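The data below hold one chain only, encoded as structure tokens and taken in the form predicted alone.
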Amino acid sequence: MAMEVEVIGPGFAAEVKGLRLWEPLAADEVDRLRNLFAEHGVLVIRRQSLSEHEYADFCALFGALERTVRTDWASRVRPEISLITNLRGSNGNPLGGLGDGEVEWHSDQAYMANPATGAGLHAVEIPGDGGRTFWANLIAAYEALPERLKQAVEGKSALFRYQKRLDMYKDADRKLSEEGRKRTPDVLHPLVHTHPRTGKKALYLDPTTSIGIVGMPEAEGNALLGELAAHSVRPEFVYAHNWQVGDVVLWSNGFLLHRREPFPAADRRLMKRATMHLPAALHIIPDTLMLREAGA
């Protein structure tokens, strides 16, 4: 069956049909997928039954896989895969992270100096109700900014701190290894980036880890960050995904925010996540400004 592409949601996500990811892909199919990913930012591929190795090898077609700083969430089969789940082992300990509660709007790894901006989820078990994931397009959000906000963010950088996100988690998810803490010092990223393929500008935000704007008083900077975040998740910028078992969804954190709605604690949910270092020729890779360079 030939590959088919259908644009879904408000126009930036795309569903790709006709693929069997457990079989080797032809070179021209891989090239097309890479270009589609760069263009759309969210790719949806349904009805896939994959081993962790098959899933990881597919994601690695888009960029080098990274092992999560949350080693307690890592798969025992393939350490580049994280388990996002409310399931527990026979000893009662969580098998992964992020349980059943709401996960607020965020961008993965914005708190890191060299974020792996590519991400993927493979749905193994899904709840009967809730658990949808939403993505907000920060290119569309930037284009719709009033001129005063475009001027306000021009040349500005935000400070990101992972501890802010940890403080929002449930107790079991707040634990981080010493190695993980060393890998997540405070970092700075510009608030605006340009897509290498389209030349369009995009905001770069993460309400769960940003703690201020360089050169602005704390209250003023946080007020601006709050205004940008509220603007960026307006309905016209958002794609809502209703999960089905077997879904594989890829997204680029370079110009997207995402969140998850809660679901009943008694329902089972198991997602397997991969993170990839995407190529700068195809994707927005946030610049990092070291603290000493900013005088922070």
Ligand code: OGA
Second form
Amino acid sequence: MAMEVEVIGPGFAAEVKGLRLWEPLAADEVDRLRNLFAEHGVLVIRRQSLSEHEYADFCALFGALERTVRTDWASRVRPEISLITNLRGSNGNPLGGLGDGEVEWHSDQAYMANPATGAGLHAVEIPGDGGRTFWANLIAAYEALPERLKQAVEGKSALFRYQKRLDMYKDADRKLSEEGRKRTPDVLHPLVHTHPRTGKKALYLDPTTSIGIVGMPEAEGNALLGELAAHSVRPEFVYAHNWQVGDVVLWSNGFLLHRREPFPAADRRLMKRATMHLPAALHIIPDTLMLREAGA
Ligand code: OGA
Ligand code: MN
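In place of the form predicted alone, the structure of the form predicted together with the ligand is requested.
And the full complex, kicking off with our chain again.
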């Protein structure tokens, strides 16, 4: 079956049908998928059932896989894959991260210098209820900003700190290894980026790690960040994903926020998570500014 593409949600996410990701893809199919991913930001591919190696090798077609600072969530089969799950091992310890609670609107890796903006989730077990994931399009959000806010964000950068997110986590997720701490000093990224393929501007936000705007008093900066985030997750910018077992969803954190709703603690949810360094020729890669340069 030939590849078929359908735009879903409020007009940005793309579902691709007709793929068998456990078989080698033709070069022209890979090319088409790379372009679709760049333009749509969210790719949904259903009805796959992949080994960790098959899944990781597929994700690596889009950018080099990264081992994230959450080494405690890493799979023992393929350490570039993290487990996002509420399941626990026989010793009672979590098998992965993020448990069963709400995961608030965020962008992965905003707290990193040179963020690896590509992400994938492969659904292995899903709860009977809840656990949906939502993506908000920050290109559409930027375009709909009132002129006053477009001017307010122009040329501005925000300061991001991982500790803020750690403080929101529960239980073992709150702890970060010493190596993880060394890899996560505070960083600065501009609030607006231009998509290399479409020339469109996008906001770059992460309410779970941003702690202020460079050159603005703390309260004023945080009020502006709060206003931008509230605007950006309005329903008309959001795609809601109802998971089915076998789904593969890829997204770019360069122009999207995402959140997950909670699900019953007694249910089981297991997602395989990949993280990729996407190429700047195709994707928004947030610039990392030096704290000194920005006068912070
Ligand atoms: C993630 C994440 C949400 C989910 O893996 O970065 O936010 O639905 N996951 O599991
Ligand atoms: Mn995330």
